[in-house]
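Take a look at this single chain in structure tokens; it is the form predicted alone.
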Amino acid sequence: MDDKYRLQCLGCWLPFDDHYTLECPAQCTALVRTYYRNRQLDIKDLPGMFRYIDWLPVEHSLPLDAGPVSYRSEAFARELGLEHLIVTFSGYWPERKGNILTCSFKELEAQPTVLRLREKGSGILQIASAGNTGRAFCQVSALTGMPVVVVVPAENADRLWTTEEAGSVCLITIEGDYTDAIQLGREIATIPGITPEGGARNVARRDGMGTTMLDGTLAAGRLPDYYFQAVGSGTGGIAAWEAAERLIGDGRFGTHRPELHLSQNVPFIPMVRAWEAGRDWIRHEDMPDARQAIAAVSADVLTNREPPYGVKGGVYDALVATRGRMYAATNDEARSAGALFTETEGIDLDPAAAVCVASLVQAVERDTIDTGRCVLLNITGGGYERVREDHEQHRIEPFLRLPAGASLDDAVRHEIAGWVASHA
């Protein structure tokens, strides 16, 4: 291999070059990997995640000190009784080294995505989010320039805000959920000058939540036997499980699969129903009354309708491979959770992260996992109250509002192509 990595097909196993490609050049449906043609991993001396740049489908790095910090817990692990846990944080948290400004995982998608569009691809990216994923984009587009063009739904906007002026933001809102923002972003990708940033399909995304599982496995010194997330789509556990497979053929950190073990908040828990029942697909069973349970989560970030659970590669197919597990956390029990380890460790955290906590509690009470082993906790948001208090915080108004059910009629498409075209 000549170049610094290769895609490949999950399905059919053919080879390609990267073109900020999101599918398979001969239409099959598999999701497609990177292959990186250093096996073992070089740490740089970068900023931030970047330090991982050799396992980035990326040539170059942006200057911003924002990756995940590992470490060994202490006071938290003596309450659960484990006798090895690591903790990788994503967020704020100074006394920690913690300099993700939008306390979410999902800065470390933003930064590999936006450099893989500018080296691979062209035009404006478009992503939808229910908060997390757009505020990520937003600050990493605030910090380099790059346009962006992010739909949420209008209840979550207030999510959207940055810790640098953002001028290059094109918010859209629609009354909904996430799904609806997902669909209403498909619409608005096929204005020209658009390219959707891929959601699970694009590699920069999966690759860049990877680093978690570098940066904990580089904490503990070998690889975990167990790895705990709470997910949405599932793309961070299929990250780590790839993230996984590439340290096995480094050769220092061990041969054995971390067990991947991913929460789901109830009442919405579609990958936790189909999981138990032993099914590859998800059936409109899984999600009965599905509007009513996303309105009903504290962590509505773990509410997508359309997860890659099933697509080969996919959220089925990590926990085949690791022989993994599904957990459901109610509301009471992430609350819980999160305030004993708020409590221990002395950082609030973000809902979904408190869900994954809550897991880690189900599994050490069930005796599902071993106490003795290693466990690396990724926790995906927090630090909150911190940044408020050290950092100003910018509100990224919506350049239009759409109301529910909408679809783009020539005036909004003309709307929104000028912003393109002034911004390109």
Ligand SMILES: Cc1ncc(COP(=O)(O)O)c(C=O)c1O
Given for the second form:
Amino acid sequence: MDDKYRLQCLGCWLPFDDHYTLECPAQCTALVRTYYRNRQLDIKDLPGMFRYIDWLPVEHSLPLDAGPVSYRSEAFARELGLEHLIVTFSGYWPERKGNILTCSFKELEAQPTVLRLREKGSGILQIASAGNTGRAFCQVSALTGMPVVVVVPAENADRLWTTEEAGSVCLITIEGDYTDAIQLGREIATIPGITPEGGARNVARRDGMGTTMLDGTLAAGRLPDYYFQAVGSGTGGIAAWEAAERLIGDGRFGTHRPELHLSQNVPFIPMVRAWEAGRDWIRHEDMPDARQAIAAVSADVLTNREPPYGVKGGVYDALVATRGRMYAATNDEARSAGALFTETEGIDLDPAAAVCVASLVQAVERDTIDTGRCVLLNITGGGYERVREDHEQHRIEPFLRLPAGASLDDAVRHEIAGWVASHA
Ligand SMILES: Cc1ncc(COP(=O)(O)O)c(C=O)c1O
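Next up, can you give the form predicted together with this ligand of this protein, since the form predicted alone came first?
The next block holds the full complex; its first chain is the one shown before.
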């Protein structure tokens, strides 16, 4: 392999070059994975997440000092009786050098995705989001000038802010939930000049999120035995599995695959139900009264109705390969576990991260893990209160507000196409 990396389909194993390719050229439905020439990870003297550029599908870095930070927990670990707990934190926490100003690990997806498109693709990126992903892409747009089209549920529009003025964001809101935003986003991506970001099919997104596993492993000095994360699409879980495979291939961090312990927020728990039933597909019955269930959770970023669960190389395969587990945490459990974390460690959490902490509490209470072994707790978001003290927040105003069930009529298409033309 002469290039830094190649892509390979996990269904038919066809290898191919990257042209911001999201799907197997042979039309397989399986996920495509990155295979890097450097099998040993060489940490580079670059800011933020780009210290892991060896295993990111980009040639260049961005001058942004925003990446995951990891440390060995003492106070919270003591509360739970855990001997070796590594916290990997993606958010704002200056005392621990956490400098992701949009406060979630979604910025780890956004940075390499924007770069990968610039290097290997063309067009203007389109992203659908429940809020956190959109905010992360708006921030990277504000810092790089790369234009983005972001679709979010109308009631989450206030989550779209940046710490620098963003002049190149086309924000579209729709009355509905996250999956409605994803569906509208798919239609918008058919407008010429717009490139879909790709979700779990985007290797930059997965390898970017995988830096949490790299960072946590380096802090532990070895691959952890257990990896805990809250999931909506599960892309971060897939990414953690893939990063662990690379670390095993590296040869310096052990040969044991960390078990994936993934969590969702009751009552919206489709992947928990499918997994517990031993199925590699999600049925309609796994998400009864989906809209009410989604409205009832405290962590609505975990409410994807179409996660890449059964696809080859997806969440189900990741759970099987790692002998993983799924957990369901109620709002109350998340609130009290999150409060305990904040009290002992000293930082506020995203509600999704609180769900993850609750799953770790459950694991200890139910003896599903050995408390003497090494746990990586992926705190995927936090520091919202801290960042407000230190940084200005600029709200993004919607370019278009669409009603429930809206699809793209000619007038709306025309307006978006006009925006694209003026920002291409
Ligand atoms: C803070 C936070 N944690 C976890 C997740 C779940 O990530 P995924 O949808 O990739 O599973 C999200 C999704 O937006 C998030 O914002």
